[in-house]
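Next up: just one chain, as structure tokens, the form predicted alone.
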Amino acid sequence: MMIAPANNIRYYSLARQAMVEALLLAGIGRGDHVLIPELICKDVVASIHTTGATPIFYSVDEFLNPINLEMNRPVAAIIAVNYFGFPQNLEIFQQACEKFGAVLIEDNAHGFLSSDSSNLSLGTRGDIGIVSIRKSLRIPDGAQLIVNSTELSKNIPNQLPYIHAPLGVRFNTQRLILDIQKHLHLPLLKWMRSLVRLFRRIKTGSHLPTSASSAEYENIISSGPRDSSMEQISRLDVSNESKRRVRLYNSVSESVLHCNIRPIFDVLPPHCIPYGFAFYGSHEAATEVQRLVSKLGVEAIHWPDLPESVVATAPFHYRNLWVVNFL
């Protein structure tokens, strides 16, 4: 059954394009001032450029949590994160939208599934939530803008078409790898992550998917998602999936226990459902930890592509912070 959307829910091919959408929803464009970590992807920022405001950077410690939100200038908008699908505390966020009359906007691309201690969903939380489900699962495209204010639903622009397209070949393998996997034994996934990686390293010199800073300023045009993810969606077994990812969490969790990184997160809350396990460590340290998780079936990776702004000046956490992705 293809999933029809609910009055305050639309769906996209990319969460960049439900983050344009969301800022056009809040009035946002040239000559506003969007607030925003930075401890982000380049993402988030050619979305705010997209609809042509600026993005103003705040600073967060080595728990996530934002480390000054006081600003000499009044801002439009304030994006607040969930890393990794661990909820963001909001008082302080909301206090500070309060101060300039500006829309919240929660940014929940790792957080589907996930919920709040007091058990709301991530992304319901703010006037207006993203997720990115297509991070959460093998598949191609599929994103969510949530438009939780009243007053900002009256203008809730209509659901795009979804595309009419298969998977494709590369997620369709990647089904077929894992079935056989399964009855193999084998690490047939690591194998040709491993190979796609070699291919990559010999024409861009790097291992990893690396951005230009021209990304900052791409023009995000919005889509709706292929029909053929919406289909994997509906059919998702939510409490399995959940399930799942809370036993990686902890199988990881165990493995790593005397490698030299240290966890951001030194317990998992009650309600969340985990993208990953994040920490901070070495490239070296990083590298042992893969060498750990792989017979789980998972990877450690580096996060975040940073902003070019941010580059320069990161700090330690900013730039030794990997995560094992539980794709």
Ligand SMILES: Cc1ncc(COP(=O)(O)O)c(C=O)c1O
The other form holds:
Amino acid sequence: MMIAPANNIRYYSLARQAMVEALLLAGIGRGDHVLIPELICKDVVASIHTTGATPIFYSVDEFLNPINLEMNRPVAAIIAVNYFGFPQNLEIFQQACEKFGAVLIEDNAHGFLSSDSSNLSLGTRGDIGIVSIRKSLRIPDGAQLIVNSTELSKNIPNQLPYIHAPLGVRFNTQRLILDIQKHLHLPLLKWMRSLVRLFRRIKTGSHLPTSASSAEYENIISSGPRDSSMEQISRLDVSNESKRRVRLYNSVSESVLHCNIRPIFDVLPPHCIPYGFAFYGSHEAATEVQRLVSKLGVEAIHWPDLPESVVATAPFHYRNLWVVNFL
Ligand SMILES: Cc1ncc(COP(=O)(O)O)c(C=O)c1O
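What about the form predicted in complex with this ligand, after the form predicted alone?
Every chain and every other molecule in the complex is listed next, the one we just looked at coming first.
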């Protein structure tokens, strides 16, 4: 059964497209300023540039809370990020939005299925929310725009048609490998990932995926998701997937207890469904984590590919952040 979007929800291929639509819905365009954390990937910056607006960066501390949202100029929208599915405290953002008459956009790209301690679904707490479902499920696309403000929901864009296309070779191959792996008890996916990393290192000089500096100026064009991805989303067993993620969080936490790293979050808050296990550490420490968690079938990745204007002055905690991804 295909998902029919609720009145206040629209589906897109990518969350960066949902972000463009959120900004446009908020009336943002050329001449406007949008407040965004420095700790962010280039794709979100591209969403702001696509509307013609200018990003203004705020810094975040080691616990990923904003340090200061006091600005010397008005901003039209403020983006708050629920990093790795952990709920951001929105109070300070709401106060800043009231001061400027700005729209609060809750970037919940990482937090599909996650809620805050009052059991409010992440992505439903700001004026507008976005979710990147494809980051939590093995599907090539799928993202949500959630319009929570009654006023703004009057102008929500029409749902773009779903694209009639299969999941694709890469995704089907990964699934097949996972199925075979279950029967053979061999770490096939790990071997495949090592191969991909080797090819990437030969091609780009680094085993980590990188994006061009121009990525933050890419003009983003919205499209609907594939019908095949939407079907996978509708088939998801939410309860099982949530339990799997919480179990993995606990297993990874235990496995890396003696590594020379610092987990970003001390505890998993109630109702939080984590995107992964996030930590600070050197490259060597992350390699050791990778070695330990690979038996759980998960992978440590470096995040994020910082915007160019942030890289030059990025503190240690922006540059040495890793996440064990629970895909
Ligand atoms: C915090 C955050 N927001 C938005 C996005 C964009 O998501 P998508 O890749 O689905 O466009 C990302 C991508 O990494 C992200 O990390």
